[in-house]
Every structure is written in structure tokens, then in C-alpha cells.
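Next comes just one chain, in C-alpha cells: the form predicted on its own.
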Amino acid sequence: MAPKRKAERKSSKSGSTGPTPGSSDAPVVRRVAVLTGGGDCPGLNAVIRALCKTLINKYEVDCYGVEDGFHGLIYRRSHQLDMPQLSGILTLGGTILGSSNKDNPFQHHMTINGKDQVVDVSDECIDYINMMGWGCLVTIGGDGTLTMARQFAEKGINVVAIPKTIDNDLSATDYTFGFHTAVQTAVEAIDRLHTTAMSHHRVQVVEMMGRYAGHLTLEAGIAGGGDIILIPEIPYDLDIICEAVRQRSRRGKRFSIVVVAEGAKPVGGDMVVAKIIKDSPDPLRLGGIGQLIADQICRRTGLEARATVLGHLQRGGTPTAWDRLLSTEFGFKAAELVAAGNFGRMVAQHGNKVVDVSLEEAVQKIKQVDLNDPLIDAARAVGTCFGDRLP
């Protein structure tokens, strides 16, 4: 059990633009958990780090940390987190608290009798959430993530939701944190690709994360100087690809850059599957159509090609001062909503501002590249080939 903390301390001589602990406007609860969902991104832990750190300096309110995501609360697995933790995690990727992107409680795979079934222990994580007296349950994480902390607001938990992917296909936020990193990490990437194909005259085929939004490989491939550039939005003709590699070579560029999302797909065509991961909300695991794409471009053309994917590493490494800050508004926003009870809500970025919204507005749909794009323009202006015919 906690200590009883005092009934009042002074105010800020700064001022405060929430409620004060011991005036009627006090937090509406006094211990909150956090969690992070899905898969990791660089930012997790200066989110982590800002709204514990809000809520434990601001309001007095407690904080817990349910570790591995929704696995934590299926399985009982939780910790209080004090000052100590949250210092020096600013600059630190992943997540202290561990994630998972397999465990749904409204669908939980269990071996009963022998048998693989699925459950729903949702009612089994409330009495968990009851049990510890947590007020709040703080979810941070992507759409899969939202949707079960949807589902949990449903059944009466207080929830309030930060939104935390690295392929920005949210449609109720302009950006996810993690993203930006993401994009740094994969042109500096690009970059060094760009010496080795140079070296070689090689077509090198660089193979980027995204699902099913094309936003990381459009903004990564821009900024990395692809020369094609294929994302899941515009299906891609195998045709004109291999014309813009040969036009190149013929005005002696004898090497290309291609950096295709892993959801890309031909006209007509499907995306390439990986695998199929039957205990994961979202079974689909992409991947393969960087090395399909180098053996259909060397075939065809008789110029070398190689394939490289990036894969996790576009989710590791220390978060650029960008995300940093968008981590740390986030953080706070929703730390502010805990304390006023403003429950069922996200955080969202709207322009230069932190605002919130509705959960079922934040899990609305996934967020694709608008092919109205002015990236788009600007990249087909200098020469930029996305696989199709110009429109």
C-alpha cells in the first residue's frame, strides 16, 4: 500500500493550468497505470517519462506500470514506478515497461485441455484494474492498441489513450511520435546504400516498414533521393520500373535506388506475406517484396540487383529531438486529462497544437497517403518514378 500523501501542497509560483491537489478541482483519481502496446518505437519512454513524472510532481497521483502491455494485465504483472525509474529515459528507445503485440484480452489465445481456443478474459483484466485501484488505465500504443483501450472504456474502464506508431497511419492525429525517428533512421540508411550501389552500378533495393500507409517510405524515400519510390496507395506497374532503371543506365546513371513499403503490390496484384501470426490481433506479417522486386528488375533488365530490408531498425535507437518534444506534449496532455477526469479520450497533435479526441474517432480508419500530396508533386517534378504512368 502506498503512503497517505498530505492533503495540500503550496501551488506553483508559475501558475497552474490544471487541477490542484487538495481544492475541490483535485485529480478525480489517485493511482493510475500506464501501459505500451504493439510494437516499439523510439519515443515510448519520454512518454512514459512525462506523464508519470506530471502526475507524480503535478497532481500526487500514483503511478503503475503494467509491464508487456495487455499481457501484463491478462497476467497480473505490474509495478509502481517512482522518480528513480523515470529519470534518465529521455533519450532511451524502446519501452521499460516491455510490450507486446500479441496479447488481446478480448481475444486471448489459451491451450484448454489440449485444445488452442480463444477467450475473452476482458472481465478478468477489470477485476485486476478493481483489485489495484487504479482510477485511469493509461493505454499507449497504435490502432490495435486503441481499439481494445476502446473496448475497455465500453465496459466502464476509465481510459485515456497517447498515440504511438512509426508508420503515422492514425487518421485522428497529423502525427505519431516515433515516426520522425524512423524517417531519420531509414535515410541515413538510404544514404549509405547510395554509396555502395554507386560502387557497384547496382540497382539497390531498399525495403521499408509502413503496413498498409506509405507514409514512412514516401518522406524517407524523398528525403533519401529514390529514384523509385512505390508505396502501398499507388499500385506499381513491374514495367515501369524496369524502364526508369534501363533510362537511367542509358543516360549513365548506372545505378538506382528503389525504397518500396513492404505493402506495396503490382496492379491487380496482392501484397506479399511473410507469415501469418494466428495469436496477433493483427495476423498479417508483410515482408518479401524488397527481394522480389531486385529478382524481377534483374531479370528483366540484366543489371544487378540486391535488396536490402530495414526492418527493426527502423524501431530502435534514441529519439530525435522531435519526437522528443512531441513525446513529451503527449505525455503531458494526457496526464492533464487523467487529473480533470476528462476519460475516453485521445491525444492527438492537430497542426502546431496538442489537443484530444474521441476514442472511436481515433480508431476510425487507417490513415493512407493522400494522393493529392504536395510530396507527391514535388517528387514526380524532380524525377521521382512511382511505378505508374503519370496521371
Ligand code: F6P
Given for the second form:
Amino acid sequence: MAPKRKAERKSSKSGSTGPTPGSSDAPVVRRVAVLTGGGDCPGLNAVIRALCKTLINKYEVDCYGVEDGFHGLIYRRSHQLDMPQLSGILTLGGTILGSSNKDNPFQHHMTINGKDQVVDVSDECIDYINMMGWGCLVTIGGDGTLTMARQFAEKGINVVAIPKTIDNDLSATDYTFGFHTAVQTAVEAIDRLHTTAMSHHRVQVVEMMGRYAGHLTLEAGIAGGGDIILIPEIPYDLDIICEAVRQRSRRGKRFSIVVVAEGAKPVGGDMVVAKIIKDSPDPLRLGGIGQLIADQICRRTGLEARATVLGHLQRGGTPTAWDRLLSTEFGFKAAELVAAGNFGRMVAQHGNKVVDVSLEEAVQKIKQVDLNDPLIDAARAVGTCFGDRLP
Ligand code: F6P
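Switching forms now, from the form predicted on its own to the form predicted together with the ligand, please provide the structure.
Starting with the chain above, the whole complex follows.
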């Protein structure tokens, strides 16, 4: 739960630190490349700024930006990052480097002799890295990017990774930057939907992102006062949802807010897939559950229902102060790892400390909502329905 830990966060003084410039342990690399992969999120530029400014100012290391994630590594597109480009970007959403959540150098889709083929072009990427004299590749991304980062590390490339995603679904870190901003954005949207739902006595369904994890929906749903919250970790029963809505009507509450994760599914059923992007590391794109639930509630209860999909709004805009702080700490920590030659590591937040973990640990599994999370108990206690039948 982000707010709880917000006031506590302090950088770790333990763990690996960087070398002193000009000392015998001067940085082991002189040129570093950074890329942002996967879906963007607020805070990416703040990380790039902290990483590169630390490397340039403190260690006199040259920094290069690879354009559009692994796409730029495959197609050899990069440029040097100097101070003017790193200035004024702390508050800027998106990524100045561009991103791609499709390109995978280990399974690159290309047309050869008129035929679609999947080719491993990672060796060509490594040739490019060597040609550019990059002693380390810093990857900023979610699980797809991390998996590729680890594959490059296994092939001998010095890699340092920084975790990002609005989904907050990486098991090796308590929080990823971007999540806090996405929660805030979603809560603002839910607040607005609340007032119009009240005016029209409607059931307002709000569909959230998050892939296979319900963190975003749980936190935004509770903070936004959602009456019914549906997350992938708790399969829902439509009868229970409809009964909760009816019960509210009987109590004189003539509207209901249903906050549903794109990955939510009924008991014994499946998630709703919106499309399949075949050349993406994770080809499934979820979406459509919001409208489905709204239609079903309307049909079964006779109440008017509307669905709103928050979609990519949750990934855009300026990062919150909390995300700017986490991004700055992550970027700084990654620079220290690079300067110390501490490769094959991912920056992470554990409790109130910024630490580093092995890339192997970083890619182990996705983190879903812990059903013993006290947030769930607190929400149930104030009457929130999770679409499940309580024992
Ligand atoms: O992983 C971040 C995320 O925004 C997910 O929450 C969502 O399922 C997915 O990316 C959407 O991807 P795209 O940008 O390809 O639509």
C-alpha cells in the first residue's frame, strides 16, 4: 500500500556503493547505454535524468540513449545524452527515448523472401553494443524487458536493470515507479464518475489496467470508494455482484461504482482478451470486461449501467511527487551499481530501502495481490464487495 510507506522511504546506506572518481577504483566503464522498454509510465524521464546526471557529473561516464527500447538496439538507433537533454525532464511523462513493447532481439519477426520468420538477432545487437563501446546496458522496463536483459547478461553483456510498470507486478520489488501516479490518476477519474453516477442513479463500471495483477484496481478502487472491486486474484460471481447492487438500492443508495481489473474473471471462467499482438513478448492484450459486466448487471437487475475504460490515461502525464522520488532513487542507485561494476543486478525497493537484487531473482514470477493483504480486510469491513461469497 503506497501511502503507508511513503513517509518512511530512505535510501539504503548499505549494499553496493559507487567508487570515488579519480581514485584507484574509478568507474570500470566509460560509456553506458540506457533504454526504456515495454509500456511507458510516469517517472521514466525522472529515472533517465537521475541515472545519467549521476554518471556524467559524478563519474564522468558518457551516456547514450537507445531509441524505442530494443527496437533501437536491433536497428542501431541511439544518440548521446548530454546535459541539455537531461534538463527539464523530471516532471515530464512518457520517455524521451521512446519505447516499444513489441521488439524482442531473441525472437525478432522479419520477412525473409516474402515469408514471416522469427530470427534471433541478439548477436547483431551485441556487435552494435561492442562497436559503440558501451561497457554497460541499463534497461528500464517491466517483466518482458527484464527477461531480455537477463538473456543479454547470460550472453556476457554487462546489464543493470531498473523496474517500471503501472501494474506493480514484479515480485522482486515492493514498488515500481509509475504505479503511484497511475493510482492517483485512476482515483481522480473514479471521483468524477462517482458524481455523474449519483446524478443519474446508475451503476458505473470502471475498467482498469494491470494485466494479471489487481494491485492498481485494489488501491484505486479502495481510495476511490468503489462499492464493488473485482481483481484477477478473486474470481467473481455475477449473482453476488448483482445482489450487492440491489442491496445498495434497497438501502436508498441509488448508484453503485464497480471498479474492475482488466484481468478479472468469473469463477471457473477466463479473462477477456481484447487482441493478440503476435510479435510482442506477451502477446495477449486484455480488455472488454468492463462493458461485459455493465451489460450483465443491466440485464439482470434492470438498473441502468455504463462502462468507462480508463486505458492508457493511466500511463500518461506527469509523475506524482512520490514517483519522482522513487525514480530519482532508482536512477541514482543504478548509476552507483554501474560505476562500481556491479552488473547483472536490478534496483529494487524493499520496505523503506532501495537495494539491488540479481536479475535471476528479478524475473522469477509476477507478483499478484496477497489475499491476506490487510487492505482487503479493511475494505470488506467498510462494506466493499469483492464479488465473492464469504465463508
Ligand atoms: O504493463 C502495462 C500495461 O499498461 C498493462 O496494464 C496493460 O495490460 C498493457 O500494458 C497494455 O499494453 P498496450 O500499450 O500494448 O496496449
